[in-house]
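The chain below stands alone and is given as structure tokens, in the form predicted alone.
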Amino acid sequence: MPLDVDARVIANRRLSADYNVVAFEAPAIARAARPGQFVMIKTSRGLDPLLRRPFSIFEVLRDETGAPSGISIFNKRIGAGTSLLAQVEPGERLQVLGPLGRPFEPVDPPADAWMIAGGVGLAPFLTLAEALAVRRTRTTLFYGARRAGELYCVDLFDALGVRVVLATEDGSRGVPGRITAPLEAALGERPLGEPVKLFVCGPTPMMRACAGLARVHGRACDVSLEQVMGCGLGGCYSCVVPARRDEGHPHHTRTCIEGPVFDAQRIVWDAMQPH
């Protein structure tokens, strides 16, 4: 069951004018969290904004003994709620509900894990990278953004031994163009006898393209959807997405309950709204 915690802010690391990492003291949530899960945060103590906002758990923080002590979230300033989180200061308290949602399932050797992130889609992958490192699974992060200044926290993945492939649309760092280009090249070079699983999070067009590449190359692919949510508990139906049932018939399913992690081939991408 998720926990609703009055969590103390312990740090707000501002990465740029629009991006920051907020850390919360929340040991109970940290102990229960699995890679790819999320929390719902009430971004103010008052009624404005009224609804909570969903955020992937970016880090599970640990104390000096190694015990889980808190979590962090990777925030991009977009609207009222995310703007409040950009300004929050240590010592403030916010309501944090979680962990929520279906997590990633890490793979074991000899399979490799390829994580593909676009922009703020980086958020669910640090906890996954840590779980893969424990399993000694060879891991690659394909990480793309519009420009070099929008590539963040690469050092955290380097520290875990993750191979990092970068791409920027303006060519200012890494491979010029979209991150799907080096991914497609890598899939083309990978023999079918060498197993690899894709994990994807980012803008809908990027996830759709990665799902198509995975299908063409016969690779398993999970996506973490970034839908707007009102409650995170399945009550408001604001996060429904078109997905196929086991027998192949499409239906609308709640991302907060059956996701946010889905088999990419279950999603009816033609019916998805871009974001």
Second form
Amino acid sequence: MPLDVDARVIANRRLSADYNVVAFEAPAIARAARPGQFVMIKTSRGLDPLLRRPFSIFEVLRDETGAPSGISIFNKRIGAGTSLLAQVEPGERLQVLGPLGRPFEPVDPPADAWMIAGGVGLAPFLTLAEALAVRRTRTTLFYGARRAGELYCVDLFDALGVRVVLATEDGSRGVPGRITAPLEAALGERPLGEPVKLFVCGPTPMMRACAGLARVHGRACDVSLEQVMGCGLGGCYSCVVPARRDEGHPHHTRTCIEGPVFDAQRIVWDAMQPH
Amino acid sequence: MPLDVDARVIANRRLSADYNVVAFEAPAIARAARPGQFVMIKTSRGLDPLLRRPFSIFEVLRDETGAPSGISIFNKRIGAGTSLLAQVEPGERLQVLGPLGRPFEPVDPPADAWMIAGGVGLAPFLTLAEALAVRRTRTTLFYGARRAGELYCVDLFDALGVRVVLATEDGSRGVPGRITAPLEAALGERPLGEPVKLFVCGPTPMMRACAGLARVHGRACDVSLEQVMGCGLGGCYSCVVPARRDEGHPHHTRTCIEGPVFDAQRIVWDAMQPH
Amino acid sequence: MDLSVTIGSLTLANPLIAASGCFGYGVEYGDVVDLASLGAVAVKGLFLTEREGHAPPRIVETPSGMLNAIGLQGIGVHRFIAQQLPALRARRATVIVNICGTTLEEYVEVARILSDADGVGALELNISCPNIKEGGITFGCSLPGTHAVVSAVRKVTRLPVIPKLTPNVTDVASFARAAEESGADAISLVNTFLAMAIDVHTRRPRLTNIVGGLSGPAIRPIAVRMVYECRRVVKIPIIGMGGIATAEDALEFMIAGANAVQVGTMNFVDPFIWPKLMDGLHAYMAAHGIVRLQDIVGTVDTTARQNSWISS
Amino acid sequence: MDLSVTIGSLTLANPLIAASGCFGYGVEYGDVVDLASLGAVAVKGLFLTEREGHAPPRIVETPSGMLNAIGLQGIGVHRFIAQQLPALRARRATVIVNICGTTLEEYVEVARILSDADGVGALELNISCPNIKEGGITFGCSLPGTHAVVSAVRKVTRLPVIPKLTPNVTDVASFARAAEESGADAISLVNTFLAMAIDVHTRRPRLTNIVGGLSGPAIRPIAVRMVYECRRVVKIPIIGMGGIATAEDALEFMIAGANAVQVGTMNFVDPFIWPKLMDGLHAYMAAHGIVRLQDIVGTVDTTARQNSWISS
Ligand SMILES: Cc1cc2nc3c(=O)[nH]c(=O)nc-3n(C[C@H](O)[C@H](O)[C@H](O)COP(=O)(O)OP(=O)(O)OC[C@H]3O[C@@H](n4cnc5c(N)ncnc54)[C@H](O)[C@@H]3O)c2cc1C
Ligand SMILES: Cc1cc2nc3c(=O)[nH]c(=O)nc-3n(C[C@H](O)[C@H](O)[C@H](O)COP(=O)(O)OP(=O)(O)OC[C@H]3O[C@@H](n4cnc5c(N)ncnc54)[C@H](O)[C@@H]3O)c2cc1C
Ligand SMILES: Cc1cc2nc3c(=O)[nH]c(=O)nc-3n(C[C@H](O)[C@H](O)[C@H](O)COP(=O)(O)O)c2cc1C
Ligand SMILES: Cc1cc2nc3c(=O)[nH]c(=O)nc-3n(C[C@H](O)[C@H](O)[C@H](O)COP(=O)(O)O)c2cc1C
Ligand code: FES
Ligand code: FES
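Return the structure block for the form predicted together with the partner chain; the form predicted alone was the one displayed.
Full complex below, order starting with the chain above.
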């Protein structure tokens, strides 16, 4: 059951002109959160911007005793709502509704977990990495961005023992080019007897490419989709994607309640709107 | 010429559940401000609340060298905009447009200045009191509210050498009853040869009563009117009051550019909308 | 305190109704809202058969509002009765079914099927959806069309019939009168305003469907005016809606002339809005000494506020 | 870069016009805005004689919008010509005069008087003010009324004649067509939406005039849709407006079909908006390699975005 919290902003860590991490005091949401779930945040106190904006839960924050005390989000400025979130000051309060949506299903050893993140698609993976670390699942993060300056928070993954593979389109850090290249290489090298599950979040073309690689290589693959969401609770039918139910005919399926995490093979990628 | 400043909030001093003083960094406005002028403040970054809200300039703030560095407003929470201003945190930025409107015309000795304030009507008098102190004009503040807890910032007037007469409707501080009673008594006691000018700001019935007393006693009287204002610059014709021009026929006159300060005898009080 | 309201044979415990298309089939909100505490739940518009609706993007936010062009995606009346209605009954929800048709016959058929089902409280006739080409609004934008649908459905059901009017007309009151004369038990208004948003960089409409319907607080003052106009010409109950965000907004519609209200877009913004609205209604009644909330319906005082002092 | 736009015999340097009633007589903004930098200034609606307008309160804020019922307070056409027009000319403003009438004869008379004055660039016919009982909107809400006013004014002036249309009709495009057929040089749209707000504690309308006109960003998506609809049926220039707050909003109207735009309510919120809008237009033209801004007018691409993959 989701909760709505009038959450106090604890910190706003500016990572760059476009990215920041906002931490909220929200113990109840923090306790209930599972990896890959999201919250809907009201970015203003007035009626404009009107609708809440969906954000993956980036971190579960803990107090001195280790008890969950809040959450943070990894915010990329693209429009009015994310710009307001870029500017918040500690002490302000915003409505945070969550946790929402179908979480990732982590895997246990001997399976490995490979997380593939493009840009702001990094957001759902820190909580997943924590859950995988608890299970002692060997985890790799494939993380791509346009340039070195747009790769953030890699140290947080290092600290969890995650192996990190980076790629930048301009070659300024890690493998030059798209992150799907090192992923494809790794898939090719891995013996079929060694199980691995892919977890993907990023731009639609990237997720589509990963879904294709997973299919070709016969690997399980979860994708976390980012559709425009009006309500986050199944009320408005705005967030639909073309998805098959049980191998059957595809339907417009609500991302907010049947996702955001889907088995990649359920999605009719040809019919997905590019973002 | 008014200026529009993306002004940083320096402080938000909460006086009570309903009243607070917000200080803004705005040197250019501070330098140009004259007593009784106002600013139009955008209380949100989005489009709701949409219109700016008018506020008297309460204080002109100064830096260590004594140079004007900002202004403050004395905010009473009544609706959406004033509630947002009650909640601002230092570091936030709001658009502040000003200074606007016709200022008070202070008087010089030997004339005395009597300022009559009802509730939030205190707002324009601190800058006036400063201007009068500079001229060494003997100044009295008649200040009424419902109860002692709603009388604010009296010490700031004390510090300027202003004689203060207080009244509360519940008798919890100062003269019991309305502030017009001590004013009327004072007017009755003052010899006609000793000039005095009245400056009034408060609820419409109070201003009307003061205007009547001023007329009966033959004293000059400025009132500062608070009409609903859409633009503050004469563009919308929302802020009109019925006012005579040169003793002639009354017209709907724009408070924002011909006021907010009017000679009380110009106003057709019978036709004023009660607030 | 009495907050009840009667619409034909149906009595609602209070005037707060979840608006059609803004509350799924109600069951989605079972965890968040006590469905039995609502006056009623108006479920998403249903055709005879399943529909996939329009391709996304289906919504776009606008200042204090949103456009939608969902295209009436829905599971069809049969699956609704089989799968959702029992769950709604189990939660003791009062159910208003919003029905759609591409033809007169489809409206009649859907109405007939629902009349035989257990647990349907009333039928809201969606003759005002701006997002589908066939049917619907072509009835709702003409007086004869409105008359035809309402009287045809009237004949096949004993359930209260509530045509939902479009605001996209010059004189909404004439449609209210046509609905009343055709035997409607009540009217709902407003549906959304036909509107459009364009991405200036791609020069394409922001909605795949090109145009969509504007809802939310942005439209409230227009909707209140329309309720006020309709109240002056019809006697049947009016269900008012359009941007209600607070109890005061709901009361504003009631004072303008609505007997009940629906809340759509703001339920997206705050799914926990319902108890807040209810508390607000109670507080208002207490503050103003009102024992029967229906007593405020249509009581807006429009007597002149002052003598004109000035030639105008 | 060419931002100019031609309306009948009048050429504006750029498409940004201050909306009538939202900019006083222009002279009030002389300190804040370089009037010569605007495409034009549309001054407050003028009758033949002075009017005091409605008693306050005259405006009330609503979500992302505002209602007004100013009641066309104004100094009358003679005082305007004597007192304000010279000041506007001195500041090299291009002046569009918004004219009103309670009768057909008054429109004609006002138009005739202004045609003889020096410094008037065009006449905008306000047949759409929702706030006055007599005249005005009674013409604007009927096709024959629109035809009558426009053709009568057309006969007495060589100035460009620009009827301003009301959005409070079912089919605004038919009014656009009627205006074009009657000899209009251009059309302006939209005027405000008839609307209402009620104080629930006093149960009185918030405006003394009971109803008022809704303007501001709230209405923008409806206004854009109306411009789009009109563009498809008329060839004459369209001046679009309704809630423009940014250069992108202005461009949205142009891409929908407007040749020029007016900005009203947002000038209240930010009187320094004009250079920001201008800079935004330049930046857009530079970014998209557009040399003549008129080339984007009506270019919204409404071709289907994808093949339908799913039965609907
Ligand atoms: C489940 C989920 C989780 C998300 N997690 C994060 C996150 O952790 N961090 C983060 O920065 N962003 C995340 N997003 C995306 C984020 O919600 C959008 O960037 C945000 O809603 C845009 O709001 P805005 O007001 O800034 O932009 P707007 O002004 O609303 O829109 C600007 C542009 O972005 C497009 N857009 C709007 N909503 C979305 C969306 N949901 N996804 C993609 N494009 C959109 C619009 O169509 C428009 O073109 C997530 C989205 C979903 C659905
Ligand atoms: C020249 C001038 C100077 C002012 N100085 C101050 C000041 O120093 N401190 C201060 O706290 N307030 C001041 N006010 C009043 C202040 O502007 C209003 O309280 C404010 O606009 C209300 O905004 P809101 O969003 O909180 O309320 P809204 O939600 O906009 O309105 C709430 C209620 O207040 C009424 N109202 C709206 N505007 C005004 C207004 N201008 N005056 C009176 N009632 C109004 C509305 O009609 C409504 O009934 C001043 C007003 C003017 C015109
Ligand atoms: C996403 C969405 C879907 C809607 N679907 C329907 C529908 O299926 N049937 C209907 O009659 N109205 C539908 N409406 C209109 C609403 O029921 C309501 O009339 C309108 O949104 C105005 O109310 P609001 O401003 O409170 O949302 C829909 C509105 C929205 C926003
Ligand atoms: C306070 C106010 C006064 C107005 N007065 C007039 C007027 O005199 N004549 C007219 O044609 N339109 C008048 N309008 C309508 C505007 O010119 C414009 O059509 C409308 O406000 C929509 O544009 P906006 O949303 O940019 O304000 C007025 C609008 C406002 C808000
Ligand atoms: S966001 Fe509303 S149904 Fe998914
Ligand atoms: S506030 Fe707009 S004219 Fe005075």
